[in-house]
Structures are given as C-alpha cells and as structure tokens.
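This document starts with one chain, in the form predicted alone, laid out as structure tokens.
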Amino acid sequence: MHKVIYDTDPGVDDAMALLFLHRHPEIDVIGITTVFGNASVETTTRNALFLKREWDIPAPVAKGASVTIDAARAEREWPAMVHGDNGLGNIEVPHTIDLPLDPRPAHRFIIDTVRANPGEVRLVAVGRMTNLAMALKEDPEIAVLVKDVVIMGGNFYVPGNVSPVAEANIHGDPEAADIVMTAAWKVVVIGLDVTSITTMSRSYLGAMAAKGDAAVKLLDGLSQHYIDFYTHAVDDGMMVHDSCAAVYVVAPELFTTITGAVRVVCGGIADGQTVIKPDGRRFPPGDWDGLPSQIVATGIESEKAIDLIRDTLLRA
C-alpha cells in the first residue's frame, strides 16, 4: 500500500488526481496539504475540504503556504481563466465547509507525518513546491525519511505554458522548486513533456460521468470550464496534468524516464525554467555538480494512462 500525502492547490485537474488517489486500491491518502497557486490558499483549502466532504475522503487537510518562499517575489494574479474564479470551474461551492482543519501548518504536518512513518511516505505534489521547501528548511533530515517525491511540474524538451521556457507550478515559486529538486531525496518530475500529450476529451469524461456515481458526475461538472479553456490546445478536451503524477505512483512502467541533476532558474527572462544535466554527459564544472540524480519523465503511454484513470474513478 502506497502511503501518500497529496500536496495540492485545487484546481480542476487537482480534483481529478485527488479522486484517483482516493479510489485506487493500492493507495492510502494519509494527508492533504494545500498551497496557493490556482487560487489563494484560503480558496484552495476550502476546495480541498469541499472535495473531502463530497467524496467522503477520511484524510486530514492541513492549510499551507500563502506566499512564495522568497517573500520579495511579487504576487501574481490567480489563473481564473483556467480554473474559474473559485478554482473549481465556477461550480457552486459553499463559502465555508463545516469540517475541521488539522491544527498544524502544512509543512509541519508533512514533517510530523514523515517522521511517524519513516521510509513509507510518498509526497505527491501538484502545485507550487512551497510547502515541501518549507518542510526541508525546518527539518532537513526528512529528506532521508521520505520514500520519494512525485511532482507535477517543469518542462525539459517542450515549451512552457506560462512562458516559452517555464511551467506554471515551477514558475510560481522557482526558489522553492530548486530547493526541492536539489535536496537529498528521490524526486520524480512529471512535467509538460508527458502531461501536455495526455488529454481527456469532453465526451470521454461525459461517458465516465454517465456510468459513474455522484463523485464522477461532480468531477465532470467542475471540469467543463477547464475544458473550455483548453480549446486553443486540445480538440474539445483537457490536459490531465496532475493525474499523470498520481498515475506514476501505481504505474511507473507507463513512463519513459531519464536521470540527472535538476536545477531551476530563479530570475531573469528564463525564470522558472527546469534544466537537467543528464547522467553520463560531461560538462565543465558547474552548478549541477554534486547534486542528487533525479528522475525526469520524457515519455508516457497516454492512452493506457487515461484508461487507468477512468477505471480507477469508476470504482465506487
């Protein structure tokens, strides 16, 4: 059984990944930590509590970071054109959810849970990496206690989605992402190289909703605004970014990967760019030397991944 802490900023594709993690029989979601990104942390936390209630998810929810780890960074506008004004595609969501939050901040929840389950916890992080970086700064030793970190973020051999060279989650807090990539733990980077070619059509999701229960019908409803946004890139469908990271937890064989040290550009016109020094390639001395070799996904069997998502979500 995979013990997973899901670090998230719900978010439409975050919601699909959460339902996948909750319903897969080999995954035990032991915590949900929230971060700012697709909306403010107040909104993403409310959304996490809403989905927890609607989908009867027992895992505790801990509220996380509201700003970048480098406080000097200017705040950016929330991507309402992608995820809607409320982060969940503008479906009706109550302003408050009558469920308790874990009293600890997200980074402390991560530290305590990892220390209570040494060598067992997999961190699946699909938003900005701020909570993970804060946990590392407060307790660096957790790096050797985490089983691995699977992140949705970055791009290596394809263009970015918020700039020509940067993906949104990394671009949202580059300093935090660089801390996470260079720490002494195993990181698996599921980025745009694989997520941008893994799409689900409106009709495919609609067929799932017709066959599925109320949870899948809710997912279908909150995804419509997101699908509308993607008309510029997908033929009446959506990229399922975050669910690809969730799929990796149980089906890594669906991915082609390379390994090497990864750094994140912090500042300038390439702010947020992820750059790998592939293992075995020789370069003059530089800022990738002596850093852990991480795993970067460069290929995916997209149809098999989509079918796995469907089959898992339809498990009532």
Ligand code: BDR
Contents of the next structure:
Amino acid sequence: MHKVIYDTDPGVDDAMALLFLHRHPEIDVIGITTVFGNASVETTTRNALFLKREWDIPAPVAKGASVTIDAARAEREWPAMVHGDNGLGNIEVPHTIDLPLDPRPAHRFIIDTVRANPGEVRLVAVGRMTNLAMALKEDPEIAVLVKDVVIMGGNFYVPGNVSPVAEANIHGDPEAADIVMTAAWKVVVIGLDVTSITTMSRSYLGAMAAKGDAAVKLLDGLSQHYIDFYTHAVDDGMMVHDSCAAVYVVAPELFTTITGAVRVVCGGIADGQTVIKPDGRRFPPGDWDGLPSQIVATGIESEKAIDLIRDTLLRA
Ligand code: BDR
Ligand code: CA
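Output the structure of the form predicted together with this ligand; the preceding block shows the form predicted alone.
Entire complex below, previous chain first.
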C-alpha cells in the first residue's frame, strides 16, 4: 500500500487526482495538505473539505501556506479563468464546510506524519511547493525519511504555460521549488512535457459520468469551466496535469524519464524556469554541481494513463 500525503490547491485537475488517489486500491491517502495557487488558501482549503465530504474521504485536511516562501515576492492574481472564481469551475460550493481541520499547519502535519512513518510516505505535490519547502526548512532531516516526492510542475523540453519558459506551480513560488528540487530526497518531476499531452475529452469524461456514481458526476460538473478554458489548446478537452503525478505513484512504467540535478530560475525574465543538467553531460563547473540527481519525466503513454484514470474513478 502506498501511503500518500496529497499536497494540493484544488483546483479542477487537483480534484480529479484526489478522486484517483482515493479510489485506487493500492493507495492510502493519509493526509491532504492545502496550499494557495489556483485560489486563495482559504478557498483551496474549503474546496478540499468540500471534496472530502462529498467523496467520503477519511484523510485529515491540514491548511497550508498563503504566501510564497520569500514573503517579499509580489502577489499575483488567482487564475479564475482556468479554475473559476471558486477554484472548482464555479459550481455551487457552500461558503463553509462543517468539518474539522487538522489543528496543525500543513508543513507541521507533513513533518509529524513523515516522522511517524519513516521511509514510507510518498508526498504527491500538485500545487506550489511552499509547504514542502517550509517542512524542509523546519526539519531538514525529513528528506531522508520520505520515500519519495512526486510533483506536478515544471517544463524541460516544452514551453511553459504562464510564461514562455515557466509552469504555474513552479512560477508561483520559484524559491520554494528550488529548495524542493535540490534537497536530499528523491524527487520525481512530472511536468508539462508529459501533462500537456495527457488530455481527456469532454465526451470521454461525460461517458464516465454517465456510467459512474455521484462522485464522478460531480467531477464532470466541476470540470466544464476548465474544459471551456482549454479550448485554445485542446480539442474539446482538458489537460489532466495533476492526475499524471497521481498515476506515477502506481504506474511509473507508463513514463519515460531522465535523471539529473534540477534547478529553478529565481527572478528575471525566466523566473520559475526549471532546468536539468542531465547525468553524464559534462559542463564547466556550475550551479548544478554536487546536487542530488532527480527523476524528470520526458515521455508518457498518455492513452494508457487516461484509461487508468477512468478505470480507477469508476471503481466505486
Ligand atoms: C498546474 O497549475 C494548476 O493550474 C493546475 O492545478 C496544475 O497543478 C498546471 O500548470
Ligand atoms: Ca494543482
């Protein structure tokens, strides 16, 4: 059984990945931690509680960061045109959800849970990397106690989605992402190289909803606004970014990967760009030297990943 802490900013594609993690028989979601990104942390936390309630997910929810790790960074607008004003595609969501939050902040929840399960926890992080960086700063030793960190973020050999060179989760807190990429833990980076070619059409999701239970119907409803947004890039469908990271947890064989030290550009016109120095490539001494080798996904069997998502979501 894979013990997963899901660090997330729900978020439409975050919601699909949550249902995947919850329904996969080999995954035990032992905690959900929230972060700002697709909306404010108040909203993403409310959304996590809403989905927990609607989908009957037992895992505790801990509220996380509301600002970048470098608090001097300017705030940016929420991507309402992607995820809706409420982060869940503008479906009706109650203002508050009558469920308790874990009393700890997300980064503390991560530290305690990793320490209670040494060598076992897989962190699946699909929002900004702020909570993970805060956990590392407060307790650097957790790096060797975590099994691995699977993140959705970055782009290596394809363009970005919030600038020509940067992807949203990394661009939202580049300093935090650089801390996460360069720490002495095993990071698997599932970026736009694979997520932007992993798309689900409106009709495929609609067919799932017709077959599936109320949870899948809710997912279908909250995804419509996001699918409308993606019409500029996808033929009546959506990129299922965060679910690709969730799929990696149980089906790494669907991915092609390379390894190497990864750095994040912090500042300037390439703010938030992720850059790998592939293992074995020789360069003069530089900023990638002596850092841990991480795993970066460069290819995916998209159709198999999409079918795995469908089959898992339809297991009620
Ligand atoms: C990432 O940014 C958010 O919009 C999505 O939830 C995903 O995690 C894609 O760049
Ligand atoms: Ca996300």
